[in-house]
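Quick heads-up: it's one chain on its own, the form predicted together with the partner chain, in structure tokens.
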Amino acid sequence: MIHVVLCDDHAVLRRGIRDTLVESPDITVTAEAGSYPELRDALRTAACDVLLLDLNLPGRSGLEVLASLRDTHPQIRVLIVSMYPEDQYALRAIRAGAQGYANKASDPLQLIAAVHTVMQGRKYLTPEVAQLLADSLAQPVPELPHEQLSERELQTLVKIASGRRLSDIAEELMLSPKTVSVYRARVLEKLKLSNNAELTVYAIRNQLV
């Protein structure tokens, strides 16, 4: 038997979730909580294999509650059930230790599948979350230091290397002189250079001018 605890501030919604879950003969709901303090009390007495947790209850941040649950009840598998679409919270919740993220707006029966999945020790990922995870892995890493520069930072670099004065650069790039001087300082820092001469050498070596 899988022991499930529900934590959500809408009583009617909890009943809806409970009535859906118990249609699976191997699931029993052992406790319900309408707030995080109630959840703490419930977990003292009720058996809990899987916790269905809403991230956005009044009071503490749900992610903090999730993190502290990982310390106090490491054996509980946490399934986040949220009103928010996956792209808002899912990755963060999974990084904070949740075993899955389900959107309340999706098919109720998916919750049963989710409980079974996490009970088997696997992560429950909707196709949307899986896509987000894949995208987050595919961030390209810039190869050359100056590829970290923004468009206008790069142009500032090129113009300094060509010997332009800051005020002329500001005028040519239609930036305020303040912005140009921030950009110059930032370019030097990002490229680990210390003055305009080194900057010019860098620009020539990398064929930017």
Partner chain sequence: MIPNNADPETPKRPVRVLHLEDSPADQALVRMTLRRARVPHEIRQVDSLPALARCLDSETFDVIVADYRLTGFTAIDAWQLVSGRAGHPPFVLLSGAIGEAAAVDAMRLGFADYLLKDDMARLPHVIERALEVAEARRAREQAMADLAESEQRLADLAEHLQTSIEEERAAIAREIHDDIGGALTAARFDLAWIGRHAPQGPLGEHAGAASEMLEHAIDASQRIMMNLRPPVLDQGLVAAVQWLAETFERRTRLPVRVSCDCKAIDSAPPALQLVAYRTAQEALTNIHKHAGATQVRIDLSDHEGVLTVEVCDDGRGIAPEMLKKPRSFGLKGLAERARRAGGWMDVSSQPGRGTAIVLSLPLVGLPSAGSPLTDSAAPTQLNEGGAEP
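Positions refer to the first chain, counted from 1. Computed from a predicted structure; not experimentally measured. Basically, rigid core = biggest C-alpha set you can superpose within 1.5 Å across the two forms. What changes on going to the form predicted alone:
Annotation: Cα of residue 160 displaced by at least 2 Å between these two forms, core superposition. With a cut-off of 2 Å and the rigid core superposed, residue 200 has a Cα displacement that reaches or exceeds the cut-off between these two forms.
The Cα position of residue 185 differs by 2 Å or more between these two forms after fitting on the rigid core.
Give me the form predicted alone now, not the form predicted together with the partner chain.
This part shows the chain on its own.
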């Protein structure tokens, strides 16, 4: 039996994923979490072979959670399940240690195949991600400016480009407004931009939102 834990802040999506996975007789969902603190509590008692992890969580991002799990639960295989497009986040997630990346917009039944694949110790790559990897090996491309950003800085960029106010971002990331302002300043400096309007244009052009 494959023990799966779900971590996504949207209960409806967790319900949909759970209903899909239980169609496979050898998969059981042992716990659900909506944030990193909830996940940390769940992993104290629930068996977990494979974790389905959303990228966009309140507080710590999915990639930050992934980095923490590499230290605390290195045996857990992590499959990132996100609404973000593969060409912007999949390679970043794989390089950070994820065993696979699945888009929420894809066929739900592919999640079952993804869980089986990572449980076998293999990477789960959609045809789109496999092509990205092949392209990056064949013709390495220069690093884009936003690829220099830390996870917090990238989160701040995406949320600003999505129209969030700094106070809203601070609440969502569980940070002080002053800290979010520091992240915004770092993003502007690294991307060589001047204001939120330019940040938004940059994010749209690079398909970050």
